[in-house]
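Have a look below at one chain only, the form predicted alone, in structure tokens format.
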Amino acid sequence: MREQVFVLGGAQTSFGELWNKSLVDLIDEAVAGAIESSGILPTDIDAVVIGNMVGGELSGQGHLGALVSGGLPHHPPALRVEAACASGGVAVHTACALLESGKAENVLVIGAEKLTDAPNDLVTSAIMNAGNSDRDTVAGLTFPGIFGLIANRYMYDYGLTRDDLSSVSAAHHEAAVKNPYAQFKKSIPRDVISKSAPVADPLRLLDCSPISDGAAAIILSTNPSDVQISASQVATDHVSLADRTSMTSFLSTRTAFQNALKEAGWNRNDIDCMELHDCFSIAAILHLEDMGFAEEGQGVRFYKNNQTHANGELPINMSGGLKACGHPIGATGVKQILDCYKQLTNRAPNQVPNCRRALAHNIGGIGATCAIHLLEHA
């Protein structure tokens, strides 16, 4: 980065089925908390970036940047960013670019989504806009169906078992028990996960991240704080699996991660904890392999060996991740940055000891977009 970018503070709402709150209510709550925690005045905000995917389709509200800016006393310039489930991460990346360029000194970044008030078929249809309508949607595919195909291929290639797959969700649910903002604060044994309702073979209900409401907000600044964003990278790939050379590896993650390490001057062993985009249990395994933490076919070993907890070899998703904390689509990427910030300032409910460097990994679609952020204690 040409200019150093710091996290001044942030806040989030609870994630879950929040029927008594509108999309705007959730945004307002997160913004107020972020401003309070950062110690700045609302008028210190030079720009607003909000990540959101389906506000227009499900809440009838598409012009969210101006809506948020209108709630601030001086109406700073604002924009909405959409990159499917990576909307939040790309919003953070956009804010970093504004700060690096000198266009702003303080940027308010928000991620928000309201999903649970709409009928399931409408939610499914809106989310599938992140796919390729000519190749995937026309064939009747949904994202659980696509990740089910990926899981089947992976099992065929590498011998992954159903019990192995369940160890991923079990670990993330266990981590969420301590998170007061999580949608599911309950540990779930592997055998219960394996026997939960089938969704898209071999995926079961408890392999899948839930439909959620929620918002998160952070203040990024060129003014120093305890936490610095040392790298911000976005990479993309074909939207449809049909156009790719592999079903079990995401080029966007590989590219964004390598570029982020180069930008920060790190190697992967410098990372003390990570927030990983576990939209489905199989996805977490793929990401670990794509980032080189494990060889192909070996990503599940961290879960099988019980090494993803706070004191483990590789602490993963101490918030509970998408699987247990919840997945309000646009909010996820921003919340991941906030979770890393909490770890690096010793404020996390599930604290990793001596955590100095953290990774946030956020994908959109079937890994068609990937945002990687590396953060460290300054």
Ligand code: COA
Given for the second form:
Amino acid sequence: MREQVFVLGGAQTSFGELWNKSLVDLIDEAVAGAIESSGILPTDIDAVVIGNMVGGELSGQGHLGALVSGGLPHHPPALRVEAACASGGVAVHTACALLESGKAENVLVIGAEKLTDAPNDLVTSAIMNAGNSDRDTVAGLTFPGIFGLIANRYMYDYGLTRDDLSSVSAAHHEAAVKNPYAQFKKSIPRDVISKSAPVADPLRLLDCSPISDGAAAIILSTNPSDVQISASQVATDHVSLADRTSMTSFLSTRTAFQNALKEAGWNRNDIDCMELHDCFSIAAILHLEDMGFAEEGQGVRFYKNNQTHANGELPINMSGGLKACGHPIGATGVKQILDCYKQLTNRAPNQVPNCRRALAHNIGGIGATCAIHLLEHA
Ligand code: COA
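Switching forms now, from the form predicted alone to the form predicted together with this ligand, please provide the structure.
Below is the entire complex, every chain and molecule, led by the chain shown above.
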């Protein structure tokens, strides 16, 4: 029979421009915090999985699995997982597979990325490796450019306005005010967002998740705790938008979410809060539609109607999400699980009342990979 997976604890570094910390410093800090918070001994860890995208390219540091394992007294088996911005979520999925199969009893899962030491043009090129080099990169596209195209198409199809888009970032910034780990702990009104510097029309600076450093780590176990992972699913799609039938819907999210609901035996209305992959404001709107929380063209309504806060109809990104908490690529998917764990144990800075069931949604590239985790209070 398949083993159940529980979260024993976890920790994260601050997210932001952390110039005095290397990639390895960030990993060490998160790992020490996760071990301490979970109450296990380092020697109880049977395996290590780390999610990271550009350590080799931007920090000159590859081989991260062995690097982490080397810091543990008994050097357990370790591997690095790369799935672009979904590296963290896919690392969690890999750890779940090890635990479910009985290969391990306790797994240390880490997500980490160090971006801000490099100039932004180098970071932008490194991130663009998540696209299709023969189709997207040669066409001069960047991730803000691709999501700008998606936003233009969506506005044309559904009449979304510039002010509508701003309501997404405004809500996520508002949520981050209480999060001590967030990169931008300030609320920003819609009109300031709408007038921020143009990046890739119609997207502006404040529609985009920032360039960030940070790490998060959790301990997953087959030993029971208060929080269970009830579903862990990964789905994929064509890497390039050019190969897809729609610019405004991501098949990987649809597939992973449907499979996750089936695995957990949940209905989408069972979900009390979610961490959503808002790499760009338009993305949050698409994801809500792809998961069926709103009809096509209606995803923004939760934001426009101010219903995403802790007491709202659908609490979204109580951490501030990628937009305001920050987006250290490989760290994000693990940090989302940690945020859900905090919500479900009543320890979140922005606590959703009576939170029993939570969703973590993490995409890589233009949604070419999607990792979905459903967590519940056991
Ligand atoms: N949100 C809020 N503030 C931001 C920000 C953001 N996304 N990005 C930068 N800032 C702030 C900076 O802190 C800085 O403030 P300061 O002047 O008070 O120090 C100011 O805005 C200018 O920042 P800077 O780094 O010079 O901006 P930039 O123009 O070089 O880069 C983006 C801005 C949006 C292009 C960059 O953040 C980006 O590429 N984001 C997307 C990353 C990405 O593609 N991730 C993968 C997703 S799939």
